[in-house]
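Next up: a single chain in structure tokens, the form predicted on its own.
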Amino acid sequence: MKIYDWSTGPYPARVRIALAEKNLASRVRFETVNLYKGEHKTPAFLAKNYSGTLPVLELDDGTFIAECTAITEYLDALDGTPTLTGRTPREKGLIHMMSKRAELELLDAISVYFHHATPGLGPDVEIYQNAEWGLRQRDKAVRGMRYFDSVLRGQPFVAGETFSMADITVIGGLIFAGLVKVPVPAECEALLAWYARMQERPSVKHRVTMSEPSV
């Protein structure tokens, strides 16, 4: 299998934890898909990725996944064991409504923060932006955070009693958050110690350090 992504970017970082949970790093190569230069919008990676985000997955029989959800559903469905996506039809879809909402809430608004409200990729991928837009996703991403939180007051991860992908997509949130500077509310105590914990976990901790292994 192949990742064409970017090693710090909040996207991949995503895939990256959800290998590292399943002991999967090492069936996989990494290819860098730089988005400074916009290497994410040529022709020949939309031919891999309509949508021209990372990250993708290329396996083996020359099939193309994308979207952070569907990479991770098949990666954690290849051992017959999953872990991340749920075992009974309640945990799949509490862990796939609090992924959703992670998405809407937290991550998706910070990365429309970024491209319209900040310099973002530059000027060469930056198009359009719309800097009103920008900031208006910012303070949703903030109101995300004290949704989070209020969800963390009352149990140990983000879909209940284990770590989910539903955690996965909200450390990604966090991440991009730190990346731009926009800090978790102070008073956000029960987020801000999840999160603590989550960065102790080895498959986060060590996300962008992986290598490029033999598949």
The other form holds:
There are 2 protein chains.
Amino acid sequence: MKIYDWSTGPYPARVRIALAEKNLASRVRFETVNLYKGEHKTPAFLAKNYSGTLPVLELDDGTFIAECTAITEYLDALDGTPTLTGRTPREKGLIHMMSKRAELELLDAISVYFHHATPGLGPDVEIYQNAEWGLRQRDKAVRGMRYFDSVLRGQPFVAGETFSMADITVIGGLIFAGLVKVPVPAECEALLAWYARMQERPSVKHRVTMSEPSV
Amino acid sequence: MKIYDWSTGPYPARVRIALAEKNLASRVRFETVNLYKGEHKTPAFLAKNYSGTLPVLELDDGTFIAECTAITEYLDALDGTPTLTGRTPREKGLIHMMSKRAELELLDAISVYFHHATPGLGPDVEIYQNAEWGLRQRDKAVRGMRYFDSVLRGQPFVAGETFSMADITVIGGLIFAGLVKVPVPAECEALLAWYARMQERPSVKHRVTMSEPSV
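Mind giving me the form predicted together with another copy of the chain, seeing as the form predicted on its own was just shown?
In what comes next, the whole complex appears, and the chain from above leads the way.
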């Protein structure tokens, strides 16, 4: 398998964490797509992923799978023992709900803020910006942090009692928030404590260096 | 099970279609939430779904599952025989990718156009609008229609050889596009032919009346 990737990106981080959680990193080659050069918006890349986003998984038969949730579904199903996307109907429903909510209310909101209300990837890549929309999305993301804090006051993980894809999506959101300097409010103690725990997980801690050849 | 619903809404349509495809409609009670009165933005409803959107599934144990993809995962897994969300890793990956792409590039874009660049649900509900953003999302949705047309020139269904959740999401997009009068370009012949076929499926055809008591 091959992954089109940007090693420090928050969305690529989601798939890197999933790969490590599933012990699949050694089966993947990473190919860097330079976001700051707009390589994800070239016709050659858009033919792989119409939406022009990273990461993209390419299977050995040439099939492209884009979207973190879809890639995670694929990776989690490979060994027949899903640990990230749920086993029972109720688990599947709750994990998908919370992961989607983490996109809507946190990660994607921070991404829109970055691309629309900051210099983003630079003037050659950010050919249209809507600063007012971007700033509103930043505020939405901070509200989202407060929401996830309230969730984590009642349970150890975002979708319940076990680590899942939903935790990975919130981690992606807080990685992106850190990069663009939108801090978690100090009173979100449960969210901050959960994030400290998550950063100690090997899959999260070593996500950037996982693509470097081991010596 | 209970579904918080708006019978003619494009997002509720996705779950109604999934229920009919899975022969589960008779196990569900529908409770109308009046969007035009903003009932989905009241504190009581936000406690059920933080994002304030329809539909929401309430299980008999009181668990709330929001987000169409999550509800569809739940419903599709109930009988142990998934027919909408994929069986193999590759099917799961492709269906989730195409369903997410149909949200990003079509359905959600039309929704943003509706809420931001038209009167939407009226001045009492649409308390903030960004018309420029809304109009750009309309243009994005029309590009999305051309993309799905190109996909359907090569295969009978959105994610491949069989009907899936990805078809349902594109159907939701075209239902919404019809409501807000954003027509499919006439040259999108494959998309239009596919949509005509989809509208003949009983699950799609009878989706609005499925909640009416049979006499």
